[in-house]
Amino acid sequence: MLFNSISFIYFFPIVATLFFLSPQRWRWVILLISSYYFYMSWNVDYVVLILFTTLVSYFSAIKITQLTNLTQRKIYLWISIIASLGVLFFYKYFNFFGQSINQLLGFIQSSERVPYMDLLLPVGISFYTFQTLSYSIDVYNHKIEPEKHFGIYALYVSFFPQLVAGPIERSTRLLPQFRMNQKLKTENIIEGAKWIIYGYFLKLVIADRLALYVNTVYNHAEHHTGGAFLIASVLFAFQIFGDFAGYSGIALGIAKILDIDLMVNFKRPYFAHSIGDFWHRWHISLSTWFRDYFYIPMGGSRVSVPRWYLNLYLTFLVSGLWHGANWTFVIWGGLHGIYIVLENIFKLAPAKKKLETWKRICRALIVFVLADFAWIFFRANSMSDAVYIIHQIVTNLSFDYINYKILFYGLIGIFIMLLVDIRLEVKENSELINNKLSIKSVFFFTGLVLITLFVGVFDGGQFIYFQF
């Protein structure tokens, strides 16, 4: 079930009706049971992962504080770890391990060979292994106490607005919100509501109206050259953002009707002025949980500069395996872990204090430009198309593919999300998103909605983030 389907559009309210009539101490039974049904409108099947890493990771959690000795203790958060790393390796990552070990072989010329498995990579497996990660860290180092209630903490691992594509919630901010007394306030329905309705406006009228244009290019990219991958490129950028930023922001808003607070995932990542900071604009979930439970256990910034370096350059390098099974995700996060290293060793991210208009633009400009060299791996289907379509932009830049009634909506809708995005960087508390109800929201949102309707492309194209 997608956000921009049909059956969702039931989905929601029934839920919400249902949420809210109900008794405080049920409303997590109305919450884990459509959890467990949306994520289960995929494949049944996969159910059993979902439910399997909740088991291992609960009950390991339990034992972690009721034991003393440090080496039981290890060994059930080992438990935990492997049951869930285990799971996301086995079928995000064994065929890619395997082949890229079969083509080693070949090159040496050993006739063995790993099997190959045809495997269904599960929906959000990504975001919820992570989620039972950081649970059983935290409660490790005793940030928070384990949930004894397995409802409520299967809950948490499941939660169905950000089950699929985060945020990548922690235990310690939404745990506690599951036993508090939600309640239908009018506030909450105008801010949640703004933010659905903006998510939508991202994903229908931006990413899936520029998605028209960028497949048609980087999926046939012998046929193109340099002037449409150049086009097709920049577009791409706007693509990702509009696709993933629209699923948070609806995810974000669905929550907050409920009464429940999600973190905001993204704040206007391509207005940064460096490329650390636009790490901290840019899945924010994410970043921050590399950051805490791999960056930080390895020594961080607490050690020798050469090795504060390395640890830099691995934690974005595991982050961009993270996001897909091929070496193009592992070459983009390759660049931002050498953009961020160079960054730090020629000190060019800007001091605290405001930077001029005019240097604020242009390093901003810069940091999109390098952003987007890196998102050309990114989309690219193969490392071969990668490097084809890169000397096709520096050789052949001409161009042989324009659609201008694509462009000309697209770039409506780029123009739309530059405005709001420069009316959020200068107060960021802005009517646009809070929970206030002014004439001019009422005339903003009002528009997009009709924009939406009129521009959006309503094919039920799946969210970009959902594969990873």
Given for the second form:
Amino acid sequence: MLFNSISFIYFFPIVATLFFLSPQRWRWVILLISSYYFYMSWNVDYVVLILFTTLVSYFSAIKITQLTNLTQRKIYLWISIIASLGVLFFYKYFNFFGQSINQLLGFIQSSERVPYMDLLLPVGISFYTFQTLSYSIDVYNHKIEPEKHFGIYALYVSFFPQLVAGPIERSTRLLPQFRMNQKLKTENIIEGAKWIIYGYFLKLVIADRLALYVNTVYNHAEHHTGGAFLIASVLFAFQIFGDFAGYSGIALGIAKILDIDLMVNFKRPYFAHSIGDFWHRWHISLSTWFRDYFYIPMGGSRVSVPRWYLNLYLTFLVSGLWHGANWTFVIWGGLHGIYIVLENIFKLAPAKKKLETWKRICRALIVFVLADFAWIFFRANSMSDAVYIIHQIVTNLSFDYINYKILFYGLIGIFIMLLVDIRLEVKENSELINNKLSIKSVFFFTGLVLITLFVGVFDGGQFIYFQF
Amino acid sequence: MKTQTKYFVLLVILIISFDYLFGIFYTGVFNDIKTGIYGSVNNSINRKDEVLILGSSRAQHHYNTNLISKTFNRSCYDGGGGGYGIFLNYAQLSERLKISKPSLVIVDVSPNVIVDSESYTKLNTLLPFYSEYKSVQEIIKLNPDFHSIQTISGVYRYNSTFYEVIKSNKENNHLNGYVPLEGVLDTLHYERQMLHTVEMDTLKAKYLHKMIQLCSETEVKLIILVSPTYEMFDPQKLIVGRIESICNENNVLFYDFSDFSKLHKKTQYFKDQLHMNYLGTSIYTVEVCTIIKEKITFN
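Alright, leaving the form predicted alone aside, put up the form predicted together with its partner chain.
The complete assembly is shown below, putting the previous chain first.
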């Protein structure tokens, strides 16, 4: 079930009504059943995997706290990590590594082959796997007590607003909220509605409209020239932002109405003044996850300078692989790794407050160009496509395909988004996202709803990050 | 918080009211669209032309309306719409007959559209006409992706039509719905379109029957044509055969020009396999006019 589907229009009000009508002690049941129903609406079989990951991480965490022997504790931590990552690896990466090994075997003229498995990638597996991993590691590190209530823990893993595309929540933040007595509050409805309206706007008006152009060009790379690729690549930067930030916004708004706080996942990334700043603003829940559970355990910056650079680079490389089982994602992560290492070597990331406005604008443009170059690898269907696209942009900048209708509607959306973002960049807790309404914001959100209905694409299909 | 509750209620009221008011205001703007699929529907129903051509993109590109007008000294409009086919044609004809009777209706049937399942999903494009025309309500429900909730909003009905409004103001409509194609078929990059089924969609057959019935009940002259193709394969021929039997069963004039010797396999007359350029169209239209002269007597 997609947030932008007709069935969700019925699903959420029913869930919210049942949730607030139920006594507090039964609310987790409503949310858990709803979450599993939401998840099973894609594929009933997927539920076995999420249940397996939940069971293993739940019992491992309890065993970890029961034991005092460090080796035994470690064994249970590794059981949890291997079980969660094992499922992820098998479904997401088996064929990728298998094919890569086969290419190597072919290169050395060996007749052995890793078999190809006909596997369907379970929706959202990378997101809930990371959530269970962080929980197990936090319990092991005594940061939190294990959740004894299996139902509430299962809800933490499967909470439907953020189950399939994040934000990747931490147990320290989300688990306690399921034990609170949630109330139906006007300020929550207002804030939630604002996030939902803006999220749908980003998804339907910007992402799904631009996708019509981007997909036409990128999915038929052999038929297009550099000009079309250049337009498609710039548009893709806005498409993926609209798609993912839109989803995150809707998730945040839905949870907010249920009186549950999720973390803000995007803070105007294309206004970043450095690549480091970009990663403080883009997919924040994933960046902070990698920081806390990968980069810092490897030593972070408290190591020798070369090792620090290696830590930074590896973090981005693995983050690329997390996104998808394709070398294009690895290159995308690797490029950001190179950017960030170079930025640190040459100390190119000054404090934001020290920058004059024109310098910030210039820096934002440079960051956009660098990020957009990396997006080419992210979006291309294969490495050969990515290389072909870049070659075409550099050598053959003719415009073979311009769709004025898509550009017309898409640019309306981008223009409004930029106005909103400029406003939020100037005043972060502005009335555009806080829990209060004024006459101005009432008219603004009325306009946003009407624009979405008028020019949004309502049959655009799923969110990009579902595939991860 | 009471003020905030009031503001929230105001937000809901404003959304509902503006949505409703915009729907009313925009209907007038929308009905002025003279080109594209919306113009095609608007004009075929409301212009009261004496010769009405219906069909899909092949109808749109294959009939020189000015030539037909001159030949018969009667106004002519080409209401073809790319990829919609029989369902849309039924709605156009049915609504048109409620307003006035044309002297002649030419229906160009395309075998490819007859078997194309996308002509169901495309029906949602007709949402702007939903409240105005009953027959549109009838056909739009054939789309499995249609939900009645989509008709609630006054604004949503006109989703993504604004570009057509702007474009329509800039475009010339002097060809009365006919959209001539330029260029010739490129044999080097020629992609053959084969049909993967020989089964005629039963619902489409039903609506073809309904169109024949409508003309018969209102005594409107009807001729069903299959216009020329660059080349034709067996599955397409089988579908044409089925259309022909429906016409024969109902005593409707039917002509199959799909392998018309003057044009068939002559690249200079085609833009692609299924669409003629304006040169091919001129030759074909003359042929159609000759047949009409022979077979149809206008009152």
